[in-house]
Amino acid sequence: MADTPREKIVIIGDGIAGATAAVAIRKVTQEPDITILTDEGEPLYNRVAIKDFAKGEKPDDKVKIHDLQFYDKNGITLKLFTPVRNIDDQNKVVVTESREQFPYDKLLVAAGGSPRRIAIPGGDAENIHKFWTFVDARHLKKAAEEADQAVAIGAGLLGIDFAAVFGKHGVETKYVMRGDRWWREGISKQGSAIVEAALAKLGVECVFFETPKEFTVDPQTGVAKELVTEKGTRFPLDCAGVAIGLNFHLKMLQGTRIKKGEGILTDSYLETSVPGVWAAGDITQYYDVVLERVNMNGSWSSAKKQGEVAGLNMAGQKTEFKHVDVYSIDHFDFMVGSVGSVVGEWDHEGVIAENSYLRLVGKGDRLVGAALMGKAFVLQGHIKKLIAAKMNVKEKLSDMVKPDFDWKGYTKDLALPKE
């Protein structure tokens, strides 16, 4: 009688999301092969940590997570430098760049996404930075020992990274913003103004209502020398580093019946439209159960437990995607960071010491996330409390946010998420 041929699982990405499912399904079982797909030409390392790596602050090898010896030892096949071309979720197969085919019993994408690239005249010059790889922070960390003026462009979580490892360079950096303040989004003009004065510190001007028009470009070596605003600006530069966003990595899906929004969709259980194909990390766009809406959340704690959970389930092990996300920044000499969304219907905001800011962030009566600095950044514990519990809290708000708020007691019989 003949052997019953292995299960085989296929996962698009070896990003924290998808090395995680792998490490969570093999917990479960031993059965089935597991294949890894990535682009990329090196083991999982740490995305976050690469920020550390390129400010000259954590060595190389404390970024790496995974070697090749440990797929092996798991026995999981990890491919490298294999972008994949297409997805045939018809006949279950994954078409690879170079006409490669993996067939799958099940699926799971975890491909994320790269950085925008800056859609103006020599946006494309070499010594224009992206900082989404291991790769890039090499090239970046390199760049910023080497230069004596910079621009960072991007005013978000990714573009601040920028700015700080000019700064701890000691490199003149022009943090150039379209808007009033850093972190529009997440913060208001308050908040910003603190992180404007840690980035001040390390040498980083903050310019604001400035847009990019073009960096101009020389001729003979391709090195852009400068940028140029709207304004007619001029910032000179040895390098610039721009962070504007993600372009996820949907163009494998055409054809398929996977259903994409701006990322592709998913229930609670992180499965998409098509049975049998889960998706997890950057490029997913799940039904948050705490939140109650759709949501889109490739933080590393997020990616994390969206690979573990995705692995679960392709293991069998039904498990819902229930999550409470924490995000931080450490540049300066306090921590910078979010609870939850920082998205809702309203919010209340409050400076409750030196560098200390809180914004707290709602829906209806109940809590959906938070902002924070400095001492207010270890109040994440009991902001996760009354996110999931889906307290009303509407009649604390103005207390919430003064220097003397009991926040052990009010939260004191609520217990933290179990994820």
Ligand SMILES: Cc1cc2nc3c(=O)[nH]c(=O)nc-3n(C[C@H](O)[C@H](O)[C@H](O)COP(=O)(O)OP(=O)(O)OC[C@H]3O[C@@H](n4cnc5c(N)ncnc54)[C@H](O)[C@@H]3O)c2cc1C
Given for the second form:
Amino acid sequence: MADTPREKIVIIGDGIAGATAAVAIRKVTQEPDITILTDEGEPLYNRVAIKDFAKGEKPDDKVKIHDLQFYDKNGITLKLFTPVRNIDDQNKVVVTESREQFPYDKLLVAAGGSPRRIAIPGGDAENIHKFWTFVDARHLKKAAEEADQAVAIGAGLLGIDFAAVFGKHGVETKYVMRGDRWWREGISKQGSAIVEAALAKLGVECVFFETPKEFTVDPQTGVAKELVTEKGTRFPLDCAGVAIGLNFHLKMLQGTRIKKGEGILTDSYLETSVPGVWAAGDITQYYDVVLERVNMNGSWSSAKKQGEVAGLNMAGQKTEFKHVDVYSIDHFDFMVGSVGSVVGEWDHEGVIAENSYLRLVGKGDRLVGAALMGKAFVLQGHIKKLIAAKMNVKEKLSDMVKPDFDWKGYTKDLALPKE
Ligand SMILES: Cc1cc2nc3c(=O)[nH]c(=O)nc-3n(C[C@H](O)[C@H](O)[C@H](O)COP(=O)(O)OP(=O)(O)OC[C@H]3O[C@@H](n4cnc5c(N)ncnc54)[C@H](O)[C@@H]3O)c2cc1C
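Can you return the structure of this protein in the form predicted together with the named molecule rather than the form predicted on its own?
After this comes the whole thing, all chains and molecules, with the earlier chain placed first.
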């Protein structure tokens, strides 16, 4: 009797979501063939830690997570330098740019996104950096080591990484923002002022209400020399970094029945509209059972957990993705971060000690998230519990942003969400 062919699982992306999914499947079963396709040239590394590498604070080998032997040992085939062109969901085949075909029984799309380019003249000059891969980090580190002056663009959680990398290398840096503060989505001017002061200590000057118009480029060398803004202000530079959002890798879905919105739409089990196809990580727009709405996260912890959940579901163990997201930044001598969603119907904020800021965000009478700095950062666990419990917090709000609020007592009967 002929052997039944082994089930084929294909995973697109060897980031934390894709790699975690493969391991989660292997923990349950040795049965299926697992193949991971990645357009990168190296196995999984810690994408969050590339900023410490670029700052010169972490060596190369502390950023790497898996070596090639890891995949061999776990019976996982890793295909480096293998960009996927498209998915044929009718015939269940993944097609690469070189037209190689990978048939699958089950598919995971964990392809994340890439930094959006800045659509202004000179924006593609070689010394205008993006920051997503380890290769980007190596270029950025070298540029920052050699630069005297730099410009950082992008007033969000990734833009500040450029400012910090330049600052840590002693580069005189202008951090140019269109609005009136850093991380407009997450914090008020009160919170931004704390971060601005910390950046100033690194030699980074925040410049507000300036919109980039063009980089003037030396025609001989192709190198950008200055940033010119809409107002006509000129910022000389040796290099610049741009972080103005991500484009998710959705092109490969064209012509498939896999539904997409801003990302790939999934249910709370991370399965897409096409049975047998899952999504995990940054690219996933999933139904969030905690916040009770469709949601997207852009964080390491979420991508890792989603990889695990998708992997378990692909291995036949029905598991729901229940997660309260966290994000943290450690560029200063105090932490900055968020829990849950920083966008809601109302907010309430306070400074609870020096460099310690708390902004609570809610919807209806419940908490959906918070932005936290310094001492407030340790409240993450309490806030997670309140979000997961969907508790009515309205009457306590003004007390909660006071320095002496009894968080332990308030959340003592609540459990952390079971993730
Ligand atoms: C500089 C930096 C700092 C960060 N700091 C933090 C932080 O402090 N805290 C935090 O929580 N998060 C942080 N993040 C975000 C975090 O790293 C991401 O949310 C997380 O890595 C997403 O994982 P993922 O597996 O979903 O996607 P990715 O890590 O993007 O992996 C997707 C993989 O798919 C590959 N791929 C894409 N398209 C194709 C294709 N067509 N064919 C084949 N392969 C493809 C990509 O090359 C990539 O290797 C940071 C990210 C960066 C870049």
